[in-house]
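One chain follows as structure tokens, the form predicted on its own.
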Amino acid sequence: MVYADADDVEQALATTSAAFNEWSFTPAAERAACLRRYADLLEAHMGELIARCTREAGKNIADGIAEVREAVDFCRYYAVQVEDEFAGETVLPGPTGERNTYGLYGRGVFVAICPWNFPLAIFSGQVAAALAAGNAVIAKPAEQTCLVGAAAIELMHEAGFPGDVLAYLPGPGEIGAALVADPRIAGVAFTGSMPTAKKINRTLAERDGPIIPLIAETGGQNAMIVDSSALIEQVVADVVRSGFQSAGQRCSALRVLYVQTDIADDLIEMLSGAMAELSVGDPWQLGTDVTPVIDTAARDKLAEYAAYADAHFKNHYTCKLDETHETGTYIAPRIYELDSIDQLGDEQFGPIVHIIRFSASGIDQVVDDINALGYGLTFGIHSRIDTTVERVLKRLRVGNAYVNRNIIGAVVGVHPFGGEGLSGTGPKAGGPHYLYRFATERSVSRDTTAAGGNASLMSLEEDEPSEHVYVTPEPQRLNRAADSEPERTRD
């Protein structure tokens, strides 16, 4: 793999904004036909796609088979809505002697950049996405996964999407840098940290020429809340895998475990016993429970934090390590116990999960605390009070809130995806509002008159009361070559 450079950004940046405009107007159709090609070549693929996912990302099995369905799910449920919102005109309401129409269209060259934790998945949500609302788009990868950007860029060739409308530039973040400074960029897509958001926004803002739309997903400081009428066994299951499935390595994994202070001391015997039986090792191998973290510059920060946290915090339970994990970017799973949120400090991006114990009658504190870290990513709460539940869920700000179940593995179109805050802008990625933010609306107002009338109010049959003419029509879809008048219902 070899990185881009400042002459493959230029060349980028020509080739794709002279190609924007013709395929901004190819039929929404054909841009769905190819959305489910790619999506069919990623299940054919999926076997080396979810080589790939384990060789460079670390993924276990289990993890690739997920992220290949993910990324087919986005462009499957991406394909309809783009045939079912971006196939032609809408009719407006108006009255006679008018014809008005409105309609979505592409913005121009989109950036879209992209993270290592799901290098298919996300990858190819964003970029199917500004594909679809008809945009040119420059995809830029994670460093640490460009085999896996570079793998499905190929594909989405072969399915049909045009050289020239997409370009692919791997490499490292002064690639992104030099993108998003470019004031020939429509929009930006970015999944990542908020220290990076909030560069690539101050960007935006210095830019001469319009603003433009930055669709941001960050991280989080997720947490959950368990009550005393939790079923615990439920309860342990569930933080397992939130807070340690992919090592930790996911935006919505679990951070804080609140527990009410009467089922605490069984709750963390339970959940250490669980832990007991993980499995940390290769990702190659089938019975793998947890992977390696990503590269050793995330290893080496969260040994330094863990060797703070054993410092100052209670350490319940850290996982056994062997020589066999010695060579690896291994960090054991682990639990600790805090007095207060206030300790956290910053996001953990992996195996570690801390415990905080509360009252029952403190509870409305504990959301406050929580809205006041500014993030609002996911959240779960156990209880079986459905009043509890409703309660926590009306004070909470937080984009994707779980009750009685775990808080990751969001599904495209069930589980529209995305926070609030600190932890992203919106729309929600799978979701029924996101391609609307990686297009720009336009509607027009003709005066029929000018070319005659009306021709259509002169098919009203005669015994038709004379007060429809007046009866404006109901929004409906039109072919963008259709330039006729819609049909009048009768009431």
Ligand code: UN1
Given for the second form:
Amino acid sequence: MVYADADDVEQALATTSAAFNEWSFTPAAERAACLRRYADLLEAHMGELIARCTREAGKNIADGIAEVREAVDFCRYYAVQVEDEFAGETVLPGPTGERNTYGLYGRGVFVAICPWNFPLAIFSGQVAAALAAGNAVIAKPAEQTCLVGAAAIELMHEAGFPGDVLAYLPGPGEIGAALVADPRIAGVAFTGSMPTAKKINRTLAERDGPIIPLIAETGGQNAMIVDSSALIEQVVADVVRSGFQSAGQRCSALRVLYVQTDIADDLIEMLSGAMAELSVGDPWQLGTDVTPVIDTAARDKLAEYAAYADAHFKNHYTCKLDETHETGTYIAPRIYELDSIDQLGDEQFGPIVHIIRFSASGIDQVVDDINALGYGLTFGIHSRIDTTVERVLKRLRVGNAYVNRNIIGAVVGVHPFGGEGLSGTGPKAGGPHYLYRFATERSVSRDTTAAGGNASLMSLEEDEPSEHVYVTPEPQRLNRAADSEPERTRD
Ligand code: UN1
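Could you drop in the structure for the form predicted together with the named molecule? We only have the form predicted on its own so far.
Next comes the full complex, this chain leading.
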């Protein structure tokens, strides 16, 4: 893979800026058709894409399948929305003699700065949303996963997204930094760490020219609360999946498990037993549960933390690695017990779960402590007492809460994904409001008296509705007033 250089950055900016306007006025149906063709191509190339995710990102086969599925879901979901809500002008109410319209349009050239942990799914989601809304896009993949990104871009071009509307600039962080600082950029979609998101935000604030949107999805210190009414077997399965699937390298992954003291020993024992069954190993093997972490830098950082944790916390269980794994970037899944949340440091992006005991009467304080961490991405509660669940959900500030289930694997359109506070700016990916953030709104008011008035009034039959005749519009029916009327049968 050859990385982009400063000349490529300039060329991408010049080309996409020139091509943007025409793309923005390409009919929404055509943009949606490109998204659907891309989704079909992803499915047709599934095997190759899974292999790339394994080769480059160390994903196991199940996670590779999930990558392709999520990328496909993003495209089909945004395609429907673009057709419904971006297809030209909506006529608004107004006095006769005036025609008022409103529409959503692309903003310009968006930069998509994408993560290595979902090199196909989140990459495709960010890029597809920006293109769908009518923007040109410069995509910057994570350095670690440029080949997965390259395959995605090739398929996008094959699907019909024009070459001059969609550019690909693989490379280190400086490429992203140069793009963000350029005044030709009209928006940034970013998934990655909070420190990088803050840097981008500062760069944008320093730029001359317009203030532009930053859509950032960052990290989390995701917690799960388990009270004594929970079914321990189910909790254990959900903790293993939430904490250790994808080697804990999801923003959504479980980091802090709060267990009511009364069941803590039983739960820890059963969890340790389940961890003993995990197969940590080669991602190419179908039987592998926990894969290596992304690179040596990540492994070394996690290993350093693990050494600190071994010295300071109670290690209840650490999975065994066989000797052949010593050369790879493996980190054995492990659980540590903390005395208090105050001991929790920064987010550890790997298969490490912290356990804290709490007493039933202290549950509000637990929620306050979780809120006080400042993040607000995912959260789980295991309880069979509805009032406890509702009480906790009301107190908690979090983007994605899960009740009596695991806390990862948000599905497009089903679990719109994204956090609050330090976890992101919103709007949620795969949710109903995501595309709007990539768009600009324009309204046009035309004085039709200059052209002889509202001619349609003269040709009106009695009872025939006219888009131009509004007496007292009902606000909730402004759009699609005619569509939303139920069919009336005439006798
Ligand atoms: C991330 O790790 O950046 O819910 C997001 C999930 C995925 C999204 C994770 N759909 O686990």
